[in-house]
Amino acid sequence: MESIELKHLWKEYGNNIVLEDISISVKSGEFITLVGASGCGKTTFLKLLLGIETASRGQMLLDGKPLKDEPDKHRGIVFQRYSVFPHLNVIENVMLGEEFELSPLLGRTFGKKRREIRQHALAILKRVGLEDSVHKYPSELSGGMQQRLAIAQALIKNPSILLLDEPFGALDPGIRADMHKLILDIWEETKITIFMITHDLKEGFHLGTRLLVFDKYRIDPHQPNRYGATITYDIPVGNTDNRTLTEITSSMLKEE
């Protein structure tokens, strides 16, 4: 399990400042929350650490080395709209990771290998309760269920780091709550780091350890794109007064 180290990073796209001077640490097995107002960086904060956004300025340190500029087995993705192939069942799906890695050019393996990817990639359903539909198609499949395959797509590698952008965001309450209990118990049987970008305060307090606040604290009205967002709140979980918790609600609702 790797800890996670920023320092003073930034993310610029020519004279527009999305992120500004982000430094922080993350101790392996921390799940972080973040929120803030619409388009102030979060989403691309978490591609700054998958690998598919490259730092504009500043470190990125994976145990104190350089985190690598591209995906990798150390990392996880899930997003809110479902991820999944269409064409592919579930099982197929998720086996497909691990099929790429051990031949990209057909995608797929043969013989003792592939049993054994199998056998991994049914595990991983039982784990997310779909070992009654390994054999069903994403069509077939309630939104929950595709959302629940599309977060066992990210662990057939065994990330040590899952992010997860708004993955419930397009569900309904009662099947948020049943993903909710689901994520806690995957972070708590496997002790991964997780970072996980919501909409709903309520949610980034019930799931992380920690909340993380992204806001833009110097504005330009006449250049608005002159500074960027940065984290203004780093909070423990249960240490959030009702002062703070009006502050954090009103700089997430503010236009920016």
The other form holds:
Amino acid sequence: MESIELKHLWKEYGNNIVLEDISISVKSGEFITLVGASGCGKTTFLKLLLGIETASRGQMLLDGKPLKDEPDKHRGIVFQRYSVFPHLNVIENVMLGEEFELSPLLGRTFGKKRREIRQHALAILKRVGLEDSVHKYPSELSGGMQQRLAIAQALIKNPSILLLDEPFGALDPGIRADMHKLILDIWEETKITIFMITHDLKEGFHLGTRLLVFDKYRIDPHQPNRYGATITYDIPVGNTDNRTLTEITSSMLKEE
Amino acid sequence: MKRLINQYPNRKGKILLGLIPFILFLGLYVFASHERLAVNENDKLMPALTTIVDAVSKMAFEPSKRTGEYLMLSDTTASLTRLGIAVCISALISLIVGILTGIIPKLRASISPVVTTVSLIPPLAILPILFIIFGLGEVSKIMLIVLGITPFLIRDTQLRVMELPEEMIIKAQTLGANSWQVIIRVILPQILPKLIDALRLSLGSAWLFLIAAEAISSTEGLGYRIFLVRRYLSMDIILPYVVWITILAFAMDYLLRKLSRSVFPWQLVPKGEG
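Having looked at the form predicted alone, could you now put up the form predicted together with the partner chain?
Following is the full complex, with the preceding chain placed first.
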């Protein structure tokens, strides 16, 4: 199975160190939640995993092979917003991934191929509970439904890793609970490796199998960017004592 | 009585309020024209409405004695053909160049400075060059319009492409799209309605360049006719021609707007709840 190995990863912009010396090894099928104060590098970390930022130093290996430094179909993503295409209706949004693969020139399929893709897309839409909105455009969907669509869209490519960048941050609490159930069910069925950023520690503990906390060990008050953030806690979810919890909470609420 | 800032006209009221300035203006014209003609019945500056109607019916509904053509129709066809060809060429060029420079950073680095420079050249200043190179025929007039509006359209298209949320472009790549597929399935369909909007804005300049070119060298066309009859102070022809050009411009704008809404219905769908 696909394991992910990160070795001594650094991300610097000139003198500004964002991430320092991150090493972590992730087994296939883990559900990892990332928490930390804003500006502490968890988004940069996700961008490195996604391939839209390149590490200054260090290695990222998927099954022993370096991860490409541009986005590809092995890594699915759901952003907080703009994850779906406004000019395509629900089913077209989901079909798109397969159409790219089968039609390099037009990115569009016809006839029998199209019907097969459609069946596949319908099955996935049913899985995320959007079977009644197949012909709607994204702007006709509620925020929660748009995120369901974004997840369905990513699933059609069977990615090895699913990256979620605060996917439920903009949703109402009730809808958020539904989405938690959905993502946990999908994770159990597909055994996909998930990395999810959240600013909600409770969400992090509830969903993941492993929680990573990003923070800076050292701070130079005269040069706040002299030291970068790193993983300060790497906790298997389920055995956390209250003291650790309080410590993490205070590190997340810390002023920049 | 509500405050003025809280009073809204209903549908009928809105139309009526919109018509008032036009009616007032027309009334003012009729009055002034009447006063002037009372002093000097040969006054050409503000012909009476009846004179204008006569002139229009002569231009529009009677074949010309010299050529046997309906002049207003042949003028309109000539002008609209030039305008239409030029606008289509400009739209096509700006779509291709704008999308490519918008999404491919290396092309942008190479082409953007040229486009910016060209867009700063006043098109009318190079009209003589166009006449020298392309002759006095149709090509130079079309070229003037194309040169006049294309740089703006390219820059606008490029900006619109760069404004598309980065998330969308990344998402497409995670779905396995290559650069070409991103362009035709993600960018092109979202840019087309925006190009139509930009075209609507550039129609004003397109008309300006058309009439300028026709005024200088032509044998037919709306601009040509206006400048021709200017020699005889024929306000009875110039005024209705100006009105006609305005109506045509309005109609083109309206049609483009309708086209955009019917071809790209996803733009108009109401926002969903929360």
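Residue numbers count along the first chain shown, from 1. Note that the structure is predicted; figures quoted are calculated from it, not measured. Superpose the two forms; the largest set of C-alphas matching within 1.5 Å is the rigid core.
### Task
For residue 111, decide whether the Cα shift between these two forms is 2 Å or greater, given a superposition on the rigid core.
Yes: residue 111 shifts by at least 2 Å between these two forms.
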